[in-house]
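In structure tokens, one chain follows: the form predicted alone.
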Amino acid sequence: MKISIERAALLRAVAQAQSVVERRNTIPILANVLIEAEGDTVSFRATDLDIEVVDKAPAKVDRAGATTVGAVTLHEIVRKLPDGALVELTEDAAAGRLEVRAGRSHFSLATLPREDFPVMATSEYTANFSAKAPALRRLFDKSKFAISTEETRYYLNGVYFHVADAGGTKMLRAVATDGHRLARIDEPLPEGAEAMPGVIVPRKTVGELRKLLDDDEAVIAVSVSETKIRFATPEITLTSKVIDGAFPDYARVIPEGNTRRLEVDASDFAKAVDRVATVSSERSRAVKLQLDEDRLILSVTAPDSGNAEEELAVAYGDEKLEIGFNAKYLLEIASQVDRENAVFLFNTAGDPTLMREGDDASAVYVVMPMRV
């Protein structure tokens, strides 16, 4: 194999590949990226056995072929090469080496045989559809903060991606919860997605997927089966196993009868919560909300370091209420609001609270209160 490729194209492809690779693994080949050159393109494939990413880049292929080389090392080398450099990759199969040349720089890297590289088995997908990058970005970005990190409840370690009924209209929905907070985000259902099975997309996959969704003009081809999900652009294909488990009935958690309505400027609210939480050494310290006629008092009491209080002008016309929340959870939910105002709907101090972005029902958040 012998190819010439621009540094920028090589860096983009290798960066995506090396981020999938697990730093600590007992199988040496999994630390490598499989480089395959043919025609006028070169593809870079990396896997951790649960996720596989294939990134294609244009290149001048003098001699077709394939080899595997350490993904992290190759990425570090390319990252440190000067902008605009032309990188030449030449495989010396007899010596088991890949020669990397750019200008006056020369590296010789150890390779492993391509035959040892595990390629993820192809799946028969039950649903294939296309979705615009901004729609997928919104679904996953707004829900991922609520993914659980508790390994024992593995079925909560991802985003539940499924087709749901919202007021008689079928929607594409993403839901995540860790038992303390919940995010439910809807987008119009793309054509061809009706038969999609509900799947739990793992946390790591959600993080890798984000790199495909930066281009607002991009259209992502999505394929879903009971066991796998695939997201593809013309250059990158990300395939992942889904979490084998049943996502809980989240609809039971979303309160229906919360009538006490607070409307507040989302940005002012987030900044005020952040300020009063400063006196607390623990990020999980409860923030107390005292609600009265068009007035909200936020307060934190930390016996070892002090107290803090801040008042905000809000729209609230119901009876007085005192309720406490984890400061970190409030900040995360408030930071999801794209519109100017956040609407909180309360019942009592012990019941879950609902939060929406203005009157938009396509993004709904639930947060459990704390005793204060």
Contents of the next structure:
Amino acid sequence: MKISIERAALLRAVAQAQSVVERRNTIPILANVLIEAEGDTVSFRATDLDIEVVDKAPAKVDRAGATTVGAVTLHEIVRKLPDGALVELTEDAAAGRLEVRAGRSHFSLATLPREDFPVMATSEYTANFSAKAPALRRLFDKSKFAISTEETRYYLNGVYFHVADAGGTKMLRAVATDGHRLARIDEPLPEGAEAMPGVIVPRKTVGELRKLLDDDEAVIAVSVSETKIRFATPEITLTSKVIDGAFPDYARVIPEGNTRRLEVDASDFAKAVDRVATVSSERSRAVKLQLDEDRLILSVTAPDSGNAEEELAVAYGDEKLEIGFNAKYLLEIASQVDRENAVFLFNTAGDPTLMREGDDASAVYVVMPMRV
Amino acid sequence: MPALCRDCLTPFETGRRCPACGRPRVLSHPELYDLAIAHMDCDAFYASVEKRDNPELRDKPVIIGGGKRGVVSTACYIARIKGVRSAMPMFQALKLCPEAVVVKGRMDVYAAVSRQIRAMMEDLTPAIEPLSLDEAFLDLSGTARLHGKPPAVLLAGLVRRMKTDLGITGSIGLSHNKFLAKIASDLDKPQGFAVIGRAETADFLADKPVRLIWGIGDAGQQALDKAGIRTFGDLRRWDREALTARFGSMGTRLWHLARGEDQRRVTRDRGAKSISNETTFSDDISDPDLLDGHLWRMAEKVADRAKAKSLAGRVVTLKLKKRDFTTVTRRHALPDPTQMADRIYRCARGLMDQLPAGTEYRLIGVGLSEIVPADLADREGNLLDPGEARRLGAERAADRIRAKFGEDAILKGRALR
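Pass me the form predicted in complex with the partner chain as well; I've looked at the form predicted alone already.
In what comes next, the whole complex appears, and the chain from above leads the way.
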């Protein structure tokens, strides 16, 4: 194999590959990226056995072929090369080396045979559809903060991506929860997605997917089966196993009958929460909300370090209420609001609270109160 | 050389017998009146309490421990002559000493005696650091003026008072830091009083095994063996950087200990690091229902202790010991700390369910660690387990009933399994 490729194209491809590679793995080949050159493209393939990413880039292929080389090292090298450099990759099969040349720099990297590189089994996808990047971005960006990190409840370690009925209309929906807060985001259902099975997309896949979604004009080809999900742009194909487990019945968690309505500027609210929480150094900092006629008092009491209080002008017309929340959870949901006011719907101090943006029901958040 | 009669507490200058009472229990050491950090360790504490309360046991070997499957928690000095040691499996102890009287421990009585001893220590100094029911560090620095007597005299008085008032004997280690005081209390047991002065520290340690360091067990010993470190003398030949490079922060500590240096203060109530409870079954158990019953009772005991101390913990640990004595431990960090039996039990149960079914176990234990004050516990509800709030409410109600009508006034059906 012998190819010449522009540094920028190579960097983009290798960057995507090396982020999939697990930093600590015991199988040497999994640290490598498989480089395959054919025609006028070169593809870079990396896997951690759960996620596989293939990134194609145009290149001048002098000699077709394939080999594997350490992904992190190659990425570091390419990253440090000067902008605009032309990089030449030449495989020396006899020596088991890949020669990397750019200008006067020369690197010789150890390779492993391509035959050893695990290729993810192909899957029969039951649904194939196209989705616009901004739609997928909204679904995953607004839900991922609620993904659980608790490994014993592995079925919560991802975003539940599925088709749901919202008031008689079928929607494409993303739900994530860790038992303390929940995010439910809807987007119009793309054509061809009706038959999609509900799948739990793992946290790491959500992170990798994000890199495909920066371009507002991009259209992503999505393929889903019971066990796998694939996101593809013309250059990048991201294939991932989905979490094998049943996502809990989240519908019963979302309160329907909360009537006490608070409307507040989300950014003012978040800043105030952040300020009062400063006095507490506990791991979970509790903020108390005292609601009265168009008035909200936020307060934090930390026995060892002090207390803080801040008053906000809000729209609230129900009877007095005192309720506590984990400051971090409040900040996270408040930061999801970007267009209108945040609307909180409370029941009692012990019941789940619902938050949404204005009256937009396509993104709702539920948060469990905390005893204060 | 300063000397002290341990019977009548008369200080005097050199001599093999006390000039006042003529008895030979004389303690003399050049630094006797210059040292103030002490370690007091009761002699075979549980066994001594049993012998005190039941004179028939006085001349018999006595072992404190539970059931035919339990381990020895304390053996009296008569049983120790036969080779019985703490933590030895009971069957082995009885093989060595078949005539031993095995007594099931009465923890409440021991705790009461421990409190009496603690009160006597309080008379001497507020700087007391209990390590368990029967041992504690005392810092008597600066108390000589108050009591009009140097620390050595006060300590000799303490053990004398323990013996006359409580019928319990103890041994004292007196030195210039905790590390050496603890070593010293073990040198002259029972009814001992050993002193390690500053001047002799280096010579004293030189040929002693590093295993004397509290906290160095089998694994630590192996790591040190690999480095060719067996005695404190070996340790002293290492420079500080090399030790730190090899053993991390422990290396720095080892470097200091090799020189007999220990800067740790005697601190009151270090606070519990963990709360745990375990039980050894009379017969091995593999039946999940039976294990579940034990698991619940362990969780409840841990929760009871946490509640009694107003503490809670963030990490739940499950411990199981298999037939072949290999131990399995699994731990899980909760999103927010708890002191509730229900949450501890459910978490431990989740851990147990991940282990292969059908294994026979001889012991089960549940622990709670990363301890925090109770007011930080159980504040966050669980969206996905709406029943939790009700179960915790029921547990709090049951706790109130038990507080009013006694421990057995109400219990879960699960506890009867």
